[in-house]
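The chain below stands alone and is given as structure tokens, in the form predicted alone.
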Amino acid sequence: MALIEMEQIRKSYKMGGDYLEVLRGISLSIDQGDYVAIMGPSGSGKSTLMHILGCLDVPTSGHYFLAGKDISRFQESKLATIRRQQIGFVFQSFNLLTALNALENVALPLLYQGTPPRIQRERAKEALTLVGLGDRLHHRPSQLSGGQQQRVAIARAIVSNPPLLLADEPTGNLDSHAGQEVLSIFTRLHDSGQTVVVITHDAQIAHHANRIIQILDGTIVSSQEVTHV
């Protein structure tokens, strides 16, 4: 079953008196508990392509269907329900909040949605333990090394079990050995059924997904599958 399907989606920004077309046509299909890497060099388009996906903004035209509904002309208001309710963001630069320690940076999603206190408490529990932070929970972001302060992103962005995880260049601040760690909590959220999307550069972070879509210059240029050894 489809999570996510763009039909011809395209995004131009106005630049003086001229529109730069960022997407041109983008088409993709991404299926429930699926794990694909979009893939491109920088000016590619695939940060503009994560941002409609994420629905942190919409398309000039074409449909994006989210779990079924067409969310393509949604407003402010519905799509920041969509976020909260059914994406889970990780972003390059963490974006924990420093006053609060991993316990209560994790709970927040579900403070905003309005959980009672000992949920929260509990779920951000098993999901700091689920990425391998039970013994950390107190601790604050500049107690925690980059590694750690990306688990702890990680861990609030599935604490309200989203559909969909969105990772946006996930290793991009982490040494080798942090960003294999990272990678390697992908894969078991995925094999446990969580759809994943990670937008990426890198090849080698791409060929962790089981399916690579390539954008250049605004289109898709290819779309295939990952066999893993």
Contents of the next structure:
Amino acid sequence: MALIEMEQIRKSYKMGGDYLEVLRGISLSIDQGDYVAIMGPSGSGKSTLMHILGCLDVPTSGHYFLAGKDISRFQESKLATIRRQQIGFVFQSFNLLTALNALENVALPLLYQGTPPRIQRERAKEALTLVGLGDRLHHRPSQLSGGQQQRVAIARAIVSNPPLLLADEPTGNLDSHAGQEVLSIFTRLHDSGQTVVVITHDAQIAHHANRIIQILDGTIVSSQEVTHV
Amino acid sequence: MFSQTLKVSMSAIWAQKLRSLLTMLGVIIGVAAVIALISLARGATQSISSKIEGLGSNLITVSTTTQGSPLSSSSTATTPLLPPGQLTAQEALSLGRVPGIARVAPIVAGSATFAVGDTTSSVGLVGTNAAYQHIMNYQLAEGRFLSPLDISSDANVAVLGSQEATNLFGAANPVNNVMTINGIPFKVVGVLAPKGSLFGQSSDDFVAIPWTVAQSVLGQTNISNIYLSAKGNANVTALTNRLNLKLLTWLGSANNFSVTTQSQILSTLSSITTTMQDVLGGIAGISLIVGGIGIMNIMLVSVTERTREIGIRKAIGASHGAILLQFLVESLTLAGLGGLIGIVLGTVISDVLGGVLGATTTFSASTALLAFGFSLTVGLVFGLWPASRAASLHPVDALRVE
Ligand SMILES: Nc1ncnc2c1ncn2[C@@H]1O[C@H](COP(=O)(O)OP(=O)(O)OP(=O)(O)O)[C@@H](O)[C@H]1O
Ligand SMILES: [Mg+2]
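Taking the form predicted alone as the starting point, write out the structure of the form predicted in complex with its partner chain.
The complete assembly is shown below, putting the previous chain first.
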């Protein structure tokens, strides 16, 4: 069964008197355990699509089934619950809380799930170890390199084992070496059964995925399997 | 979850120490003011009421409100017939037969000039009798007080208040020395022990002589005041009624006299101090509200500054309630901390001020608790709007902010 099913998703913003239609009828389906890259030029609507996929925003029209449930008309409070339970985000600009150390940043989603503090720490430590930062638990974001910060962000995204991992240009602020590290973590997560959706405009990065969806001006122009050699 | 939220709030407050302190300042000053003022006021009330009680046990004062008439104009009659509205000495002394009255001291008061050699002073002259010492709770420092014989024999003897004794005789013992009152020589027979002052008025700078002598020295036949003491077991209300009735028949109108008991003075005093505390509390309340507005202002700034943080928290699953709680706890912590600092500061201020002014201060735990509760309420009320603004931010909009 498909984890994600989108039917004719439209999103428009009111600009002055006019409506600017950013997404113009997106329909797609992503299976559990899939690794999908969404590509497209700047301004084509990739981030807008990801915000809807990640329940940070709702579509103007259309249907979005996540794990079989139509959530396209959900209120913000219900969306917060879905984000808490089913989605992990990785952003281009890391978005770590600067006042907290790596361990505290990673434990944060568990805090909002009401996990007991001791278990929060244990699982945060496990997640950090998984991304190779078991020895940087008490570093502040400002004491970490960009690549390390992004790996902390990935640990935070997966610490509560969400079914869906979303990443919006996760390597956009990294050099190629750090970018490769991040991508290899994604590959590893996918290999262990994690559903991963990565947004990028870099074809090389997209080729790590199983499938590449191309969007242009708010519509899907192609969707092709990647053949790994 | 709550204890972790508290930790988050505390670290946010700690991260901006100076700003947090400035934010709390309004609440600190408000609470410190209320604590200091109220403990000073309560201390003052207690020392005043203990002094009033020290004035004399079961003291009842009768005052006439009409002016005394000169002796010459009414001395033609054999019985001293006074114009209506004035008390004679016989009438005053007859009050001693009213059931429940223990002692009566008629007062013939005026000001006179006292002299010893070249030293002169001009203070109050009190013409009275032997009962005065007991009714007013005076102790003797030297010699004796006026005796019944002094009164009946119109003796030119004087008893000095402690301060007046120092004024006229310096360090020397005045007893058995001679002084003049309005030029007439008097023998000093006693000096009273000091009693201190009340409402800024000293109880120690006067000279007491027999009332019979005072009438001729001051040239007046009427009695201006009467001090009475009630028996220990007397019903003061019934007693006051009986006195009122008698005085009404003598003096014609209730406008011509007043009867005051010590308990009336105390209850007037307590109503004054209650009003004073209410006014002080009100002023302090206003300053706390101003302090609350200060907290709200900073919390609004803080919400704006931390928009991105709020966006991140929401993206990883923080609910509306969790964000609301985070910012509410922060403003509550600021207000509560401000309240605690204010209580400590107010106690220190009232101690220091009490020491400087020589006043007693009384720390009141209930006032402190009330002030703390009020500052928490202020924190809650004024934290609600910023917190709900934070909680209502749209995650995508919040994340877009740099
Ligand atoms: N809140 C908004 N109000 C108005 N217009 C918006 C809003 N959010 C996005 N847009 C517009 O939608 C379009 C798509 O934006 P989006 O961020 O999805 O692009 P993108 O594909 O992620 O681009 P990039 O590769 O540069 O990140 C842009 O033209 C943008 O101006
Ligand atoms: Mg984008």
